[in-house]
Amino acid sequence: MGASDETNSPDDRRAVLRERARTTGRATLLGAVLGVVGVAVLVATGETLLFASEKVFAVGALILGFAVLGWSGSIFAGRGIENAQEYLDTSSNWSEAASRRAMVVLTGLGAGVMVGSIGATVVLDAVV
């Protein structure tokens, strides 16, 4: 956690955890909607359900993979980057904690796209 994320009381920590869970949940829900819409749009444009499902799922997996890689990179090199910024006296607000939070949001988005594409595939397969 960065200095701005550190809290002392259990109520403060619970509030931070609730806010982060809410943010990740919204990203996952957005991803699910995008997954459903992506499969539906591809099928509506004449692609097969299998093609649409595979492509949208792959995009979700790509986002998820990027986020996991970015998250691990933030942990691996975050302190060094923060120290370099301080040493170079840059005005960047980048921090390891903020980077990890962004990667968690992208993880939720990618997972949501994957789940949405699965749901859309199941529903469209039953309907079509």
Second form
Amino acid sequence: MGASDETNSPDDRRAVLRERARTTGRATLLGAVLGVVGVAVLVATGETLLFASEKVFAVGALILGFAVLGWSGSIFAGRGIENAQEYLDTSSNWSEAASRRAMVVLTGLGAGVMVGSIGATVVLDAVV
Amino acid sequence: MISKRFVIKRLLLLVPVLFGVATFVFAILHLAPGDPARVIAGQRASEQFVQQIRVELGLNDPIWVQYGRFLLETVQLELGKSYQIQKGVPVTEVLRYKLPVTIEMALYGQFLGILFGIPLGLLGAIKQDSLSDHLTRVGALTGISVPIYWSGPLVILLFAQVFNVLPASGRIATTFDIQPITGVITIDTLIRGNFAAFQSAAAHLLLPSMVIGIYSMALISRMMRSSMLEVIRQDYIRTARAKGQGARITMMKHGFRNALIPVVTVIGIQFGTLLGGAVLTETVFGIAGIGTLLVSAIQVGDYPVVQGTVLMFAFLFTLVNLGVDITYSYLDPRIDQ
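Can you return the structure of this protein in the form predicted together with the partner chain rather than the form predicted on its own?
Full complex below, order starting with the chain above.
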């Protein structure tokens, strides 16, 4: 079910958008914390700051890339996959709209990890 | 009539797709073990020389700077130069000669799949539960279940070894020397007016296309059958028949077009799978396309070639899906509203 099916009035739509923005914001914040913790843990275990920064940033980019790809892939082929599942009698309750929403949350998480790792690197570089 | 707004909206979606793929590939390559500078310099190179290469490639910059630079260069279609596969040659140039090989193979395979899949699916739906329907269904399930790495060697064994009627590998007999124009060998031979070379190229393409086509045909025929069965039970079909319209005209004019919509979806998704499956098909049939290029690039750590190849795959896949969407809106004008 898409957003247009769930909402009727502009107020409802705004409320849904606010809720989604909050969820994505929370995921970004969580990502940023994970990014900072990731860099700090790697440095604490004896890795160089360069290595820690590179690996944590890359993990964040991996999540971001996967999520953006999943989001656009859902829009591109989601309806088609829904139809194909229906016609082949292999319906799994997977829907384009739900996939899109999940991917937006993951995008926030990935971006958060990237930003967190940059922040941690800059701070640790200045401190150490 | 296809609305321009619909096409523009779909074209704009290419941006996040390519951004996602670029980011994904960048991340994978930075998480993979191995130092690109060491790969370029060689295992016996001095540390000083390796450091010099690192500075030249900007590998000492913070990773977010590298990421931004990579995205900027990708937007400008600067995919870098090959480290190993063709040292110093721009990746776009490397891909220019490999991409048509894969596209040609996938297109012929898909063509065979559509050519046989749609009529077989229609036959199965029109003569439901007849012997031909059962045979088609068993054939389709077998085709879907047999992977290319198994059906490939089997057809080589049958047609190249037992019957000795078709060549087992390569793109054209070694006696012909065809300089590439488009890179699509069957077209190049025709442009040059060399029909003997064309025959040889077509014969070489037949087995890989057949292997790709079997899988594609199986899925298309199964989809066509299900979709057609659903459409012919609709009220408007019954109404057309009740008004005295002939069965064949009703089926082809009202049923077929509507039943095609889910089939077009499968063809689009299938084409992407064929491109991905090119790695296997090209390996089995010894064809030097983009699939084998990708495998070689991964093995020797030629990162710019890996990045360029994956980006090209993604671009092609999204373009095919765009084509599918446009076909949808042609088949059912309500879709682009």
